[in-house]
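Take a look at this single chain, the form predicted on its own, given in structure tokens.
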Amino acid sequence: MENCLFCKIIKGEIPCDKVYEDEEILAFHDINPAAPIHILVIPKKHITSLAHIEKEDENIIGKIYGVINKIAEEQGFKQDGYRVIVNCGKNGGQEVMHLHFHILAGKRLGEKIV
């Protein structure tokens, strides 16, 4: 996708203060962190939402949580806990239209986000 930033940052024409990265993985510092840690992770295949997800993409997902788990440790916030969302579409509150997992911790976050 050609206007998509995930998809920029993905192709290096957009710098990002880089976490983690495999062949079909990326990891980054968010510009606008809403805790004191806040990592994206992202497909580097483009997926808009986790509602276009389809059957050949579930074996990625999965990946996708064994790194959020990786990082957890590397960062040295796995003991501590941490938060993970995805948000979905536009009333899901999701920004940028390509599937993203937001890590957040360093504090403790509110009891209940419902």
Second form
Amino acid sequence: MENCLFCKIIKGEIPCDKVYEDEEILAFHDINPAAPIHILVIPKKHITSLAHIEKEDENIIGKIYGVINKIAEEQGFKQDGYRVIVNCGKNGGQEVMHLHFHILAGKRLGEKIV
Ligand code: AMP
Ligand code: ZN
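For comparison with the form predicted on its own, provide the form predicted in complex with adenosine monophosphate.
The complete assembly is shown below, putting the previous chain first.
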């Protein structure tokens, strides 16, 4: 997808601080961290948002949660816990229109909404 920031990161046109990569998934540190550890996990396929998931994408969503678990283990925050957030659309506060899962960790997180 042209003009998509995260597609440009996937293509290597924009650098990122990579945490994990396989054929379908990329994870990298958020440029503006909201917690001591703030990692974004994205599908390499351009999916605009959670609201744009098709039947064929459901597999990749499961895999992303598997990758999140693996990252938590490898980065050493699995034991202490973490929060996963997906902002969707205008009311959800989504700014980058390429589906991404925020992993927040490294401190006791406040502002619990739900
Ligand atoms: P959202 O508001 O859910 O769309 O989240 C977008 C996230 O992307 C924000 O937390 C930004 O800090 C992050 N972000 C924007 N540009 C970059 C970049 N070049 N590298 C890493 N993270 C970025
Ligand atoms: Zn994209």
